[in-house]
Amino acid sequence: MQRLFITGGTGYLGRALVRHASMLGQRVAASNYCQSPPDDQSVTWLGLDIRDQDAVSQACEVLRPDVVIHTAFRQSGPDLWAVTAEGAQHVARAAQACGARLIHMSSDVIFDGERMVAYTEADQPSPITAYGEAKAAAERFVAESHSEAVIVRTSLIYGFNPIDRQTQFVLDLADGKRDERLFRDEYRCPIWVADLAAALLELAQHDYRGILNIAGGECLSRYEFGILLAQANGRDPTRITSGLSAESSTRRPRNCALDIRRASNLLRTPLRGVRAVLTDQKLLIA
């Protein structure tokens, strides 16, 4: 039985991974830092600051994991670089030292979004935001520190149980709690959190190494995505207004579509598009 160590176990993806791995009967350890872990006796929880290389190394020495899935990150704030970039390096070094397979979570926002076609695994990062720069640096640090690492580039992660931040933002717009716009010229490939968790756990059993795009099978604008989320949650989509990222004062990557053909051929887990997911969810509820 594999020993699995998930960093960021109380984050949105981390919780889904812990839940799915536990259901599969795997031996799961997970780290937490900002949030208290759930009361789950089947999981070994470890308070861990990934900014501390010695603490990360000690954690891996004690847990002796077969696989480390690194999901912990910071998206903004003064410790963005220390957590997202340097923290990834610490985890990679520790995983390499204890002989563990490493799956590192990266992002589609490592690109500038200026091309018209989907990005492949061969495309080099060209970040234009602080978060994108930290994620791009994390990829470099991981590749330098762990010779067998898998670097997974993914997109917007969404789910309804519990509701993710993106979906909650859309519902707040539809409910009149926020007065903002969703861009119709920003494109992503959103992925259902359960699909991503299943794909990562399958990948943990695989010998693939290097970069792999794992995202949803449908490219949508942020506005299109918001309309679908509002409708799926019983909200009036006409209350959501659209805008253009090109007209924003803040530079943002626009087309972050990921080419997932390699992952689709490699994995059994279906990487469903948003409409397919929402149709399946409706059938399950009915």
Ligand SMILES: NC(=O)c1ccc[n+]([C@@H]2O[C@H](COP(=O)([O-])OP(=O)(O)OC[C@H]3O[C@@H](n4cnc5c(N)ncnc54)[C@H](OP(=O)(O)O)[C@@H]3O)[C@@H](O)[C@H]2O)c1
The other form holds:
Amino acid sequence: MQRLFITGGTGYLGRALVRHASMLGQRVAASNYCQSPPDDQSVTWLGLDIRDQDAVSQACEVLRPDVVIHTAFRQSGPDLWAVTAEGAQHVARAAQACGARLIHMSSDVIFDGERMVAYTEADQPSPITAYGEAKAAAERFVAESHSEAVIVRTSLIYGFNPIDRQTQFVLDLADGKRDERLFRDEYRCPIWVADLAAALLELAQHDYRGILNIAGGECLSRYEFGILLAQANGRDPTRITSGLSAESSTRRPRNCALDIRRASNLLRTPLRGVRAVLTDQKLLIA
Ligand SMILES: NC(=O)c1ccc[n+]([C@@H]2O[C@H](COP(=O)([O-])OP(=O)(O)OC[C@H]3O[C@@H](n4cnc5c(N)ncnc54)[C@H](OP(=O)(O)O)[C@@H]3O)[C@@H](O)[C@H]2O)c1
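Right, the form predicted alone is done; let's see the coordinates for the form predicted in complex with this ligand.
Full assembly next; the chain just shown is listed first.
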């Protein structure tokens, strides 16, 4: 049985991974940072700050994982670089030193989003935001520090149990708690969190190495996605208003569509698009 170590086990994806891996009967260890871990006796929890190389190395030496799935990160704030870029390097070095397979979570926002077609695994990062720069640096550091790392580029992660940040934002718009527009020229391939967790756990058992795009099989604008999320959660979609990316005060990547043909051929887990997920959940309103 594989020993898994999930960094960021208290995060949105991390929690789903811990839940799925435990359900599959795998031996799971996970790290938390500010949040308290859930009271689950079947999981070994470890408080860890990934900015601390010695602490990360020690964690891997103690846990002796077969596979590390690195999800911990910061999207913004003063420790963005230290956590997201340097922290990923610390995790990669520690995983390499203890002989563990490494799956590092990256993002579609490493691209500038100016392409007309979907990005493949061969495309070079071209970040235009501080977060994108930190994630692009993390990819470089991971590739330099771990000879067999898998770098998974993914898109917006959503789910309803519990509700993710993106969906909550849309519900707040629909409920009149916020007043912002969703861009109709900003494209993403959102992925259902359970699909992503299942794909990553399948990948953990695989021998694939290098970059792999794992995202949902449907490219949508943030506005189209918002309408579907609002409808699926019983809200009035006419409360959602649209705008153009150029209206934003900061430059944002527009088309971050990811080409998922390689992952779809490699993995059995279906990488469903949003409408397919909502149809399966009986939540798609015609
Ligand atoms: N969410 C998306 O739509 C999306 C899209 C593309 C890519 N991704 C990538 O997917 C991964 C997971 O994203 P997510 O949204 O699930 O994350 P999240 O919910 O924001 O969780 C972040 C995790 O990082 C941990 N963390 C923060 N600072 C830390 C530190 N200094 N040391 C150790 N752990 C620390 C947090 O621990 P505490 O909560 O205990 O403090 C938490 O468990 C990330 O790598 C992200 O770049 C996400």
